[in-house]
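This document starts with one chain, in the form predicted alone, laid out as structure tokens.
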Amino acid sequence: MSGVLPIALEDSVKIISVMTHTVKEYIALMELHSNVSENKLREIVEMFVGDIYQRPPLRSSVKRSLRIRKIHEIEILDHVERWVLMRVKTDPGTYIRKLIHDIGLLLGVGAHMRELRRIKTGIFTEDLNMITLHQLSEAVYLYNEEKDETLLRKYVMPIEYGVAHLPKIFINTYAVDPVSRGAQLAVPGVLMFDKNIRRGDLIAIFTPKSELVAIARAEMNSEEILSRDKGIVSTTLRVIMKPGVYPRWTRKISDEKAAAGI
């Protein structure tokens, strides 16, 4: 297998599960054990679009229990004799080699996976800054030897890219420090938010400068946040920003803000 593999550095490892538990796309090469017609192939493949039951293969890193996974799209790109090239868009945790094995069973001829390439994980695609380890080593060399950080800045992306697919809430300056210490977010601390937030969603909390503060679980949907003047908006699950970066909420600050009508 080859293709897109997001790698987190330092504090970014805190969001690695957020990056990896996202919809994925693959290019897979399937070898059929006997020839089948184009019409039959497409008919059977179409049956696997939607929710499917799948048991992980014998050689896997998870428990071999039956589970449901969603196949969003399967597109046959090419079919020559026993070779089938296809694009698969699927939920995380789907085993493509098991999918191909099951397609072969329904076709009645058997099949196995010969090659697999992941072309997308969440927002990360082959076109979005995918590099080799050799390219990364060259960037590090230029930085160490010539103090040229151009390539390094291009290859190592800010942590905020990793949560670009999540609904977002921007909070005011004086709510940043409490949230960075694990506090829940209340309505008065909210500045802006996405209109598609649903209760229970995983969300990203940002400063007014678009710096990632924390990953949280929404306790209100967008309509509730808009209509209420108090209450808990989200429960903090994973703090990203270190405490003390923004000023703490103190009685003096609170009194000054109240006097200013803020």
Contents of the next structure:
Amino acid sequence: MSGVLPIALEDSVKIISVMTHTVKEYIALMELHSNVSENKLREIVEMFVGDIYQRPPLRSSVKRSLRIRKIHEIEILDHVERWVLMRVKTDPGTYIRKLIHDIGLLLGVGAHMRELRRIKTGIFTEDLNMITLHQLSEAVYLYNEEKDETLLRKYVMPIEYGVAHLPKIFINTYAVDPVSRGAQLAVPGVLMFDKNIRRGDLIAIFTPKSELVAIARAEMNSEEILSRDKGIVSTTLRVIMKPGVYPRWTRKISDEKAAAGI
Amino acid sequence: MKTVFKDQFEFIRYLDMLGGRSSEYYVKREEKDFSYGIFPWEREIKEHLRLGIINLDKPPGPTSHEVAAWIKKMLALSKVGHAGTLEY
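Any chance you could show the form predicted in complex with the partner chain after that form predicted alone?
Starting with the chain above, the whole complex follows.
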């Protein structure tokens, strides 16, 4: 199986769970075990769009209990004799091999998956800076042997891309250090925030320079953050920024700010 | 793909666009002190790798796990992970 596989380097590994639970899109080649009419094929395939029950296959990395997964779209791209090329858009954790097996059962002729290529997971598509292992090894060679980092810099994206799909909150300079030590975020630390935050949402916390500080769970919705002067905005779940990059909040700074009327 | 940005606002608008978000914000107050930290697109290369993501076109054959291990070795990093296996 080939296609889009986001790779997280070093500290980016911390946001893998956030990057994984996103909608996926595949191109799959199904081989039918006998010919079926175009109409029958379309009719049966249509039945698999929506919520389906699926038991993970024998060879899988999760518990094999019956699960409900949502198939967002199935588009038949081509159908020649026993070959069917299709584009499938699904929830995470859907097994395409199993889906195709089940389509074959309902068609009454049997089917199996011959080829699979992932074309999208979350924000990562074939068009977003996708590279091959070969390209990467070239970039690494240039960097190690020629001290030329241009390609490597271009191929590697900053961690912030991995949270592009989350609502974002920007916090002030003095709120960064506490949050990077795991503290909750309080209203006075907030600069700017997404208008569509709901309580319980997974959110991404950013510095004024748009560096990712942490992943957190919202304890207020956007209107509450806007209207309140104090209180807890979010509970920090996963810290990405190392402590000590931004200044520590001290009584002295607090007094200086008060004196300056900030 | 964009790799350099004018300021944090352009960067965030770009991320929100990629993430399919409307990019509408409430501004509660503004920061005047920009003396700390570094813009994500200006990190020196070691930092850029430490906080990096690669969108790999995985070849058929090796497992996602094997591919991640190769990249770890190639870049001489201590940790590399992949988002969502691509085996079955």
